[in-house]
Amino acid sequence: MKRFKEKTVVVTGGNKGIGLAIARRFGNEGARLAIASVESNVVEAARSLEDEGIAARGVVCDVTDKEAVRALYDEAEDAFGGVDISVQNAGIITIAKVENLTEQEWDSTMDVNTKGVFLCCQEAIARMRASGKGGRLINTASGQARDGFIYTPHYAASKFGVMGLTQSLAKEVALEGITVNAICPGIIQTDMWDYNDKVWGEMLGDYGPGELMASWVENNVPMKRPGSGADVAGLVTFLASADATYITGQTINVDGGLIMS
């Protein structure tokens, strides 16, 4: 089904894991995309969608560079046309004591997490008044906008930080054909699932690679198993499409019954 066919897309962070699950559900369902990330592989990610058979171009962008993130949505908008939908899913993390957590830290991740995704919902915003069509926006909070972890402040307050702005952003454009939701995945298997369990896994006890990960989904998850990126992306699509007109400034969790709240 081409729910997105002539749709015009942009998803950051979408050079791997979550974001590029994500794009590629789009580009499967006939959108055209702009792929952003910090990182230069982006170009490459986009070349493989292209393989696929899906429109992609690839741009690297920092998200907490407002100059970078209007370059963004210009090459989109000349590349493919006005811009119908944004996904904000770029995003970092760091892992530590709060007496180890540096002020660089701090503000890397708050920058990176919150102001980004506000500098994209802000430029996504002004193209779809000016086109006059409306659109889409989502933003990809956590599990920890719920529920903050041990030794993530910073993480926990950047995704807190996502939640409230989705709810703000969604009242203020809700006349206009415009939603804005987020989404609070939980345990998903990607490239940050080695890191997160390496270095929790350290501090938490002695556990070896892999162990902390695996039980915590053991005991805390319902389902019994982690997400994947296309789990996520099908809760994405969904508050993309026409079934989705209704539902705003909501923040949906996609975590296999990790959190119930």
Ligand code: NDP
Contents of the next structure:
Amino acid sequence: MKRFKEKTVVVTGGNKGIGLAIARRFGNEGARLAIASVESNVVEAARSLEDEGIAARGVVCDVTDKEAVRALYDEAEDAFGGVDISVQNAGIITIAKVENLTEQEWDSTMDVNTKGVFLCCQEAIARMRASGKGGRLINTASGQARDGFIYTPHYAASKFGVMGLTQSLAKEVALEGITVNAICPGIIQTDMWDYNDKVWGEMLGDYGPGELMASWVENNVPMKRPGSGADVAGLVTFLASADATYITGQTINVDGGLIMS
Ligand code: NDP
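Please give the other form, namely the form predicted together with the named molecule, since only the form predicted on its own has been shown so far.
Full assembly next; the chain just shown is listed first.
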């Protein structure tokens, strides 16, 4: 079933990892995609989606730059007409003890993970309002929006922020046919987790490559496996689908049971 036929979807951080899996799932269900990232390999990522029969544009865009964000949505509209669904997935993480955490790390993490989500929502809402057709916004938070982990206060704060802005925007646009929800992935196997595994692993004990993730999954994830981008894409596409019309302002975990609140 092509749930997203004729729909235009923007996915930030769409060149790899969770974002690319989300884009692919939307594309396989009929959507046209504008995917964005800082790295220019987003253009190749879009081409590879096109090779799979998915209509896709790759746009170089730093989500912390308001003008670049505007240009991203312009390009999506010019290419495909209108923006129906926007997935604010771009994110960064660093890990450091509080005495070593720099102001620059704090600022850049808040800029990408929280301000970047806001700028994209702002742009998407303006276009959804102008079209009069409503729309769907899905913001990527994290398990760290539920329960801050050690050595990442800046990341946890940025993701708690995503939850707050999701709730506030959801109330503001509720009468305009626009829903705004957030998702909290748990331990998802991507480049980001490779970094987490290495740096947390070294800081928390004598863990070799992959051992920290394996240990956390074994001890803390009831389903006893890490998640995949496809697991996250299933939730995102549900929230963007006709089945989720009456769901807004929610933050939903997708983590194999890691966090149950
Ligand atoms: P990756 O590191 O694999 O991908 C991050 C993506 O964000 C890349 O596409 C990257 O683009 C993009 N990005 C970073 N900074 C910017 C920016 N300034 N402007 C535009 N794009 C940017 O991470 P994941 O796929 O694992 O993570 C995706 C999201 O899921 C993030 O928000 C992350 O915080 C969240 N998350 C991930 C979890 C996990 O276990 N993996 C758990 C919980 C949440 P580029 O390659 O160009 O830098």
